[in-house]
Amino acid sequence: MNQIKATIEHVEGTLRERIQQRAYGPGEQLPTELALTAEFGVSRATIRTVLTRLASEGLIIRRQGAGTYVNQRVGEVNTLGGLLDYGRLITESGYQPTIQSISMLQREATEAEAELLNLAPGEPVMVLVRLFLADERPFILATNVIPQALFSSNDDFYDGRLPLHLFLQQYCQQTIAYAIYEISPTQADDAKTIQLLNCPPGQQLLQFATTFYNQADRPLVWGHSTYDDSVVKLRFMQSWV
């Protein structure tokens, strides 16, 4: 009667957690792939389409004829899972996130904005501009800019400090399925930057652009994020197999 219908989410969420709490460590041993299908009394398919993300990811490492890896390496990496959320960067940086929100504002798209959001010149959109803080450290300025006409309830409320993602989802009713990122270094050398992210002008920032898409290939959000490095350094990992 206490059946658990979503087998793959709960044996995923499961060795996650066992990860991430170190109930299996890092450098250690998983339980071999029949070992877990007895555990968790599913098939060995099952097994390893949880293995096979959580390998895609980096988390573990699997050797065939030797057996499966926590990653040694996972805790110094802080984009595990991604960009989209820079509250949890913060986190997986070791550091308490707090999300100011600066301003957020209704006007008309820059033309700019218009191409690379598939609207007509001159349509609305709503502007968020965010600051990010790890442990009141401020780091990262964001702007992202939304198509009004996402909008489809009329809400009166919008809560700013939600990550992005949530954001889209409780608003819009929209799901991000991809993004595509441009980095690029810059320096602090407007006022507002320099004020916000309490550096000194001139100082080296990263920049990201990037544009956020749902499943249908429609834009949702185009962002410009300054980040600055000497507080959280930005880590990543890759793997092949």
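Throughout, rigid core stands for the largest set of C-alpha atoms superposing within 1.5 Å between the two forms. Keep in mind it's a predicted model, so treat the numbers as computed, not measured. Positions refer to the first chain, counted from 1. What changes on going to the form predicted alone:
With the core held fixed between the two forms, Arg16 has its Cα displaced by at least 2 Å. With the core superposed, Ala66 shows a C-alpha displacement of at least 2 Å between the two forms. Relative to the superposed rigid core, the position of the CA of Leu51 differs between the two forms by 2 Å or more.
Please give the corresponding structure for the form predicted alone, as opposed to the form predicted together with the DNA shown earlier.
Single chain only below; no partners, no other molecules.
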């Protein structure tokens, strides 16, 4: 069963990468199920499972009797395997993304963090604070809390400019499988947010509270992000398949 799951993940990852890198462009027809079966050396059921996953995210459109096509609006599907990807959101909105590492420190988990990350009270965590910019204009202030036990080595340097999924792969050998988001309105009411997002006091913002999990349903990261949607609009696509 694990081998079948790994095969599905491999095929899905390959097709997703081709779509994101425009090897299959918006509106372009994908190879047939039989062609994909032959290319990857897998069963037709595996290919159908992968295509169903991609269709559920809105990345592809399956037309009865006409084949499977990359969604013409694929640039508006701001996801990475179903995850909101800030860097891609910036790029697809026509801006140049930059990630600035504000701070990175180790401390004990708070009671709330320990509960969210399934940790014992007081276990050490790494806290990353980063600022996302679009064409040098700040618009997301993100704080991520990662259990220290996940880190595979005690490196002297961690590159806080890496996107979160790459940071976890490089330093923790962990892959994000899914995330649960809670979105709520907030205001710029503290000096740090006002300074780093360069916004006036009281400005309306969005706040994302997010827990990221791996395939074993283990929580990897808990974080919260403050988002200024006056810089880049947040757009989601929901696919009905």
